[in-house]
Structure formats: C-alpha cells, structure tokens
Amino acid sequence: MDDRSFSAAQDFLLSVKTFWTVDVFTKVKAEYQANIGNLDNSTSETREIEDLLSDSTTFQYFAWLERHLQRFKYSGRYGINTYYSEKRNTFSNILSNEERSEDYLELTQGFELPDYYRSVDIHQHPGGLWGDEIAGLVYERGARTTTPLMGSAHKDLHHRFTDLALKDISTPKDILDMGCGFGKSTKPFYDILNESKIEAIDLSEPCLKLAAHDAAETQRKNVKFRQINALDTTYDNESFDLVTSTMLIHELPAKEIGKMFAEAERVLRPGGRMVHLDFYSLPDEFTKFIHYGHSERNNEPFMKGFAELDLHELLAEKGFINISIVPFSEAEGVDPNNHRYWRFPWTLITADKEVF
C-alpha cells in the first residue's frame, strides 16, 4: 500500500468521526430530549434510555458508525495494522535497535502479562497492545484520531495534564507514570523537568520499545522505560514524590483499581502527590448512557466497572487526603461541563500521601 492511498483512507475516517461526534451525536441527544417526557422521570436509568432509543434510526446509525470506524481505522485494506504490518521493514530502526534505547529500557525475560490484559482487543486494536512487535506503532498513530475535534490541540492534550499535576507543589525529585504506553504521556515530564528522575512503567513491550527510541531520540537521559504491573511494582517504599497515569484506570478490572491506588501510596513519600487523568465524570443518566455504549461498541469492558465505584471513598480508605475529582478541560475553551458534541468524560483525580 502506498503512503498517499493510506493518508487519504485514514482522512476520509477522521472526517466522518468528525460528523459522526458533531451531527449525529447531537441528533441523538436531541430525540432523548424530545421524548424524554414518555420515560417515568427526568433521572432515567440508563436501561430506560437504551428501551427509549432503541427504534430510532439515528441512534442506531450513531452505534454503527462508532463501532465500525474505529474498525475500520485499525483493520481493512487501508487498516493502520495493515499498513505498518505491510512496513515492517521499514520500521526495523524503531522495532529493533536495542544498542540505541538500552539506557532509556528494561523488559523482563519471561514477563506474564495478566489474564484481563490479553482476555480482548482493547480499542479494537487487532491482537492487542503486546500481540505484535509493530503494536507500539499502530497504537501511536490510531491514537493521534482518537479525539477528532481536537486536532492539534491533542498535542496540547498531555502538556495541559502535566502543568496541572506539578501545579502548587515543589518540583518532583523522583516521578513515576504508571501506565506510560507509547511514551506520550511521559514526556511532557521529562522535557520539562530536566533535573528530576523519572521511572515510567507498561505492561505492553511493543509500546515501551517505542516510547524508549523516542527518549533516545531526543537524548533526555532523566527518563527510563521499565516493563512492570502498575499493580505490583516492586519498587521500594516511598521511593516517589509524584505518581501518575492517563487513561489507565478505565483499563484496569474494578477489583484490581483498588490495588493500583494502594501501590501508588506505598511508593509515594509522605506528602507526596498522586495525579490521574482518566474517564469519571458523568454528570447525568445520558452521558452515562452513551458511555457505556462506547464501552461496549469499543471494546473496553471495564470502563463501567470504573465509573460506577466510589472514588472518593475508595481513595480515602487507601490513605489518601486533599482528595479532589473534577472535570478536566482537553482543550483551551472547551466547557466540560456545557458541550454540545460527543466527548470523553476526562477526569482530573487528584490526592496527597498524609505526612505523619
């Protein structure tokens, strides 16, 4: 397959998500709107507003296209994974070159991945996150279409989570990003804070092989890429002034969520902080509902189980203080509490290790 015939099938795919977020999600929210008035009251449940929309033709067209877009975004003749598949070779430099990233990577011989991990698809990513030595890089490119609106600005999406987490805090010595994929989400750490020691840690070897090559290219040598479970990370106690993650929580079963928080705070110094950037907030029964579709239609089967603990009791009863869960703006001039177009419902989690 040819670059140009990919560029313009990828494109043809942003630009219908890009109708597919606008018009026909706010068709969507209008018909409940309309009818909203045949449901028992205002406070529906969810399973209310699924028996109200499921013989609407644009609803049904709303599920198609989100299931199938992205299908269609990773698989196919024009399918990122069939693109780079196609380029092994080309990637050779990215896949393999262990000389250049061994100061920036460590993965472990005989590394067991748990069962909930390689049990789906995530994202509709064919084989998943770990199956295939190019999964780092079909990761990195699905990811770059994955909020359409925002073009650019996704850019700005890591950098914005960033500044919030090291806001009215001393400069970290000693940083861990727990779940750091590719590497996007760590390196707005390491560029800006030249002076502080940052561990960054994944399940998925394919990612961390790409996000140590990407450190390398940029010789920061404040970074290292480690191939260890957030749940169990073998560091020692309070070993860290700064813990974080973006979008890991709603990836995790609701039972092991509980296990990262208390690794966090085990790891954390007293009056160290724990930031998280993640998918929460749901303010009433439509967004919950068109949430855990995309849950479904998506594979991520455990963004339900996320969003239905409480947070703030369960990060109390890990220890934590100053606990504070508030939406989280992705964009400048993005309101998310009062937007008429299909979004993530991004989260800012924060909380404090008590000193005692």
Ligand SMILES: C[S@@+](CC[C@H](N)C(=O)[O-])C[C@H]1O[C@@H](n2cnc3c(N)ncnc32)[C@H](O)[C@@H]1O
The other form holds:
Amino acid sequence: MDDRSFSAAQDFLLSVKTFWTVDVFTKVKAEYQANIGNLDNSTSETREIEDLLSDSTTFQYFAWLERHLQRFKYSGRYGINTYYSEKRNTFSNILSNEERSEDYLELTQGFELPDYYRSVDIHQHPGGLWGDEIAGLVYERGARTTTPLMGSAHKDLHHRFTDLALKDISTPKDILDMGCGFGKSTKPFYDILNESKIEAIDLSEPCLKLAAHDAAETQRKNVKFRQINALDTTYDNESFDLVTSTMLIHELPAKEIGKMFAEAERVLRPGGRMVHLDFYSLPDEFTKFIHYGHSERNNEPFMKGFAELDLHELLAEKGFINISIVPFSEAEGVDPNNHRYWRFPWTLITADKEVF
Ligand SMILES: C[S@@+](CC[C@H](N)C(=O)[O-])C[C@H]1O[C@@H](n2cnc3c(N)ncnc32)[C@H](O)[C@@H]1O
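The form predicted together with the ligand is what I need now, so please give it after the form predicted on its own.
Below, the chain from earlier opens the complete complex, with every other chain and molecule after it.
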C-alpha cells in the first residue's frame, strides 16, 4: 500500500471518529436524558441505562462505530497493522535493536509474560503489544489518534502529566516509569531532567525497542528501558524518589492492582511520591455506562474492575499518605468535570510514602 492511500484512509477514519465523539455521542446522551424518567431504579443504574438504550438505533450506531472504527484503524486493507507488516524491512534498524540503542535497552531472555497480558488483543491491536516485532510501531501510530479532540495545537497530555507530577516536589534524583510503552510517557521526563536517572519498564519487547531507539536519537544518557513486570520489579527497596505510570493501571486485572501499588511503595524512598494518570473518576451513571461499554467494545477488559475499586482505601491500606484522586484535563481548555463530548475519564492519582 502506498503512503498516501494509508494516510488518507487513516485521516478519514479520524474524521469519522471525531463525528462519533461529538455528534453521535451528543445524540445518545440527549436520548438518555429525554428518557431518564422511565428508569425505575430497581436494578443497577448502568444496567437500566443499557435496557433503556439497547433498542435505540442511535445508540446501536454509536456502539457499532466505537467497535469498528478502531478495528478498521488497525486491521483490513488500510489498517496500521497491514501497513507496517508490508513495510517491515524499512524499519529493520528499530526492529533489530541496532547497536546504537543497546545502551538504552535491557531485554530479558525467556521473559515470561503474564497470562492476563496474552489473553486479549488489547485495544483490538492484532496480536496485542507483544505478538509481533512491529507491535511497537503499530501502537505508536495508533496512539496518535486516541483522543481526536485534542488536536495538535495543544501541549500533549504526557507533558501536562509530567508538569503535574513534578509540581511541588524537589527535582527527583531517581524516577521509575512503570508501563512506559514505546516511551511516550518517559520522554518528557528524560528531555527536561538532565540530572535525574530514569528507569522505564514494560512487558512489551517491541515497544521497548522503539523507546530505546528514540532515546538513542536524542543521545540522552540518563534513561534506560528494561523488560520488567511492574508487579514484581526486582529493584532494591527505596531506590526511587518518584514512581509514575500513565494508562497502566486500567490494563491490570483488579486483583493485581494492589500488588503494583505495594511494589511502588516498596521501591520508593521515604517521602517519595507516586503519580499515576488513568481512567477512574466517573461522575455520573451515564458516564459510567459509556465507560464500561468502551471497556467491552474496545477490548480493554479490566477497565471496569479498576473503576469499581475503592482506590483511596486501597492506597491507604498499602501505606500511602497525602492521597489525592482528581479529574485531569487532558488538553488546554478542557473542563475535567465535563463529559459533554465523549472523552476518557482522565484522573490524576497522587500519593506519598510516609517518612518514618
Ligand atoms: C496503554 S499503554 C501506556 C503506555 C505509556 N505509559 C503511554 O502513556 O504511552 C500500557 C502499557 O502498560 C504495559 N503493561 C501492562 N501490564 C504491565 C505490567 N504488569 N508491567 C509492566 N508494563 C505493563 C503495556 O505493555 C503497555 O505498554
């Protein structure tokens, strides 16, 4: 497939996704609001909303577009996966872990991926983030259009997150980015913190290779990408001043989330801080209904389990103090409490390790 056809097809899909985000979502919400008086509140409210809307053509159209626009984005004639499969040889420098990126990367021979990770094609990404050597490239291209309303004029949400993570603390000497993917969440840290040492971990070899390749391009020496499980990191106790993650928690089964927090607590120095960006604050039943539906329609099976956890209680149980869980504005001008158009329930989760 030629580059122009691929770009045109992906641009078209993005336009339809924007139509879905604004027009179709608004119509579904209006239909819900017009019929809200018909809810009898006898079962769980999200279940009732489902009953209310399941025969609505507008809602069916919304749900169909949600599932299949994402499928077209990755698969089929103009899908990202198809494009990169055909272009494998062009990217052999990244895929083969060229010498230049070796300093930035540590992979583990015979690394065992958890079952939950292999059991689903996350985000409808064929083969998941680990199944094919091109998975990092595919994920990077897909991530460019995850939030269609952000546009390119805004400061990227990862930079907004980095600013908040570093706010009100002295410059951390050692930072751990858990679930770093292809390094998008790590780069804003290693770009601005020349004096800090940054460790970035993930399960996905193809993503880590791409992250290391990009870091090698900048020639920064303060970052290392390693294939390590966030649930059992093997770092020494009290090794970091700041532990972060962006969009990792909702990808973990609910029963594993406590393990990740316990691990973060263990590797933090006393007085250290943990900051996560994820999808948690669901201000009303309709937003919850839409979010749980997204979890099913987009192959993100653990989103609901995470959203239903009592996060404050869990963090307190793991020993954290100064716990803050607040809606996050993913782009300039976006009211984080407003779900007028479809958007993720972005939430900033901050907690500190006590100084004894
Ligand atoms: C949605 S991506 C976010 C990546 C990156 N933080 C970003 O914001 O672009 C979630 C990442 O978590 C990784 N992941 C899932 N479970 C993990 C685990 N147990 N340990 C480390 N990484 C994990 C996935 O491989 C994936 O790269």
